[in-house]
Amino acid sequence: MTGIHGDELEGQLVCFYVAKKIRENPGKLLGTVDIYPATNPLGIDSVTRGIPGFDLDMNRIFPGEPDGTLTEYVATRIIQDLVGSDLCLDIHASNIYLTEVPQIRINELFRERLVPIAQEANVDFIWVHGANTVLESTLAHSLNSLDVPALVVEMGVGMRLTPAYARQLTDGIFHLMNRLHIWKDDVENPVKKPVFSQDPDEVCYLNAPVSGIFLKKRCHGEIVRKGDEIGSILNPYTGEVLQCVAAPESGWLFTIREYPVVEEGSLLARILIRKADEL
């Protein structure tokens, strides 16, 4: 599943590489696999996040309404068309303003189920968060509500494509595929053991002080120390570097800004606090 949000892209080269290899090898295939290259075919054309028309974030409508509005019954359809799968995968990427390492979020209330399968995904970083941050209106929620395990993937940029991460995660898929007799492949790649939290103490935010332009020093992914510069905002009217930026704690920075115009309290970077030995 992607293009829930219409201007979240990367989930569309992920199926484009599990549509390509699995018409390649026919042969391999035991199952079923459906593709949603389009869940929101609105937003993807009009370059919104939402739905165009009607104002509304699909990912806030699910389970959805069958004698509801007409958005609501497309989602009402849609969960009947996933419940009894094996494995949902619901494929996000960051917004616009900033990037991310390939990562699963989970609510914790799905954490004993989900975490073993996310293990298995090729992914960066599993990040489990508190239930009373995850609405129960999303997909994910009410699939794992409905016995349907299903991961949230968060990758990327906004409006772009990062076609590493997207093979990164296409042989996470077929892994996945393998170990539920999906797919036959006698030799697999080894998957990434991803970093995992689940303490919100753990991950550190940065927002800007102030308003200006956002200009990034480091890459996320990198390991940064107490007190390294992230980056500096600028005032390109004055030509005065207005604030630098220093990472408050050590660890992995694993979200950066990408879109240069901040204002203040704009998310800057999220930084996992850890030391270096310990990822």
Given for the second form:
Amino acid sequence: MTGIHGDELEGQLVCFYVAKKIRENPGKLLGTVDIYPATNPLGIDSVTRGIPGFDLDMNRIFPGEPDGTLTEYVATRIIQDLVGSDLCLDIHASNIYLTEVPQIRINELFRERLVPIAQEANVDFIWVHGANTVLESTLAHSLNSLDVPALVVEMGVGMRLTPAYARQLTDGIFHLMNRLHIWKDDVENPVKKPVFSQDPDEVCYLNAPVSGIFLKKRCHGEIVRKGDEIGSILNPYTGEVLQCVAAPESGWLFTIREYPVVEEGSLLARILIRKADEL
Amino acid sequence: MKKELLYTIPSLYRDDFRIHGYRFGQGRKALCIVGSMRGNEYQQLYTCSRLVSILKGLEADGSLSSEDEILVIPALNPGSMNIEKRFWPKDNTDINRMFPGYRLGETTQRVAAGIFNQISVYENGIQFPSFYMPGNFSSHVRIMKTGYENVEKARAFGLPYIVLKVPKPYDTTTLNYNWQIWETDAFSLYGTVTDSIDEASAQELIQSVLRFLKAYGLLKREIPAGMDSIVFTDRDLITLRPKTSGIFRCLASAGARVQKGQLLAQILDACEGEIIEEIRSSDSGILFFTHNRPLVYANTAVFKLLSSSLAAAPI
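Output the form predicted in complex with the partner chain next; the form predicted alone has already been displayed.
Below is the entire complex, every chain and molecule, led by the chain shown above.
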């Protein structure tokens, strides 16, 4: 599954690679693989994140309602189509503002079942986050509640493709398919051992203290030390540096702001806090 | 009346973002009224701005209680309204999906927190919101069914209907829901339209607010009595939807009484102009909601019908 947000395109390349490999190796396919490149087709077709015309976030209307609005009705039919799957991956690309390392996010309610699967998906990071009532409206939560293991992948950035990430996740998907006996490949490549976090206090959020232009100095995936400059917020009218943004803690910079225009509160970065000897 | 700056965000490229409030009286925090929260809620802004004008006059002639405070916030999102955009200018987030907010979070979380911190102390809260589907409503009071809802108090508005909304997960971040959780009696007042101005509907809602003020001792002047509200849940409404897409020719208005089998709308082939579908009422009752766009997709909820068995009105 991908394209639930019409501006997140990283999953398009994953779908392409998966479909291509299956086309080229039909004899290795032992089960059914459904590919949904455009869960929100009007959104992708019109460079719109939400559902055009309604401006609704499609990932806040699941599981939908058979007697609800058009959008809720569509959500219900999608769920009906997916129930019974052995596994579902819902591939996102953060948004147009942030770049992320390839990661899987798991609601703590489904941790026991999903973490062992996620560890085989060849991602860099597994982030178990707290339960949140609003997130009960997501596709993944609805599927997990209906006993379909559903993993949420976040990687790259909105409106762009990162081929290396797409290849990495594609390898992970075929690895998982092999384990689930959907795919038969005698040669099984090893997968990455992901960084794991389930303690909310381990993740540090950096928000813009002022409005301006954010110039990043560090890239996602880098190790940073407490006090390192992550970037700066500039005033293009006056040539002043309005604020230097420093890492408040040492750790792993797994999210960084990509879109330069910021206002007070805009998310600039996330750091997974680690002690010096763990880095 | 005192005009106060309630919240501001400095901006680099345009004037600073400012939310203003109009405070009447002082003492018991009796009532807060919030107008438009999205950039296309012109009717909500208009209704609230007229209310400010009327309250000014009432205060000047001594008709408002001097021991109670009323705070009115006509526009919670003026930055979006100025550029005719429904949601937040930079990231398209919806302030009404951010409550109770987070003062260290992202921008709209901060806006929600900054405002909620000031308005969650009021005994009563009134909001003029809009529905997420394009359409016209019969005027009503809508309350989240949280277990804390105060239906009897809602009758004081004297509007024809009180709708109890069974909250979905995404409703838990709305102002109405969070007001209730923080022990404010919260009421959402819906008029007919959103992105245009309907004078009669604005007057109806203003009268209903004045009735509420009178009922709770905030207003010393007599106000004509309202209606005996019919109470139902949103799940009681019958949804009518077309099987086809096309031009939507609506033949009935929100609030109209209709008979079972009555023709309510036609769907026309968008290029050839022929009628390809007729939508008829599946029951007798009152049209509570009507789609109001020229085009329609198949399966869109174009009408919401309140059955005459619930409407308790002679048809």
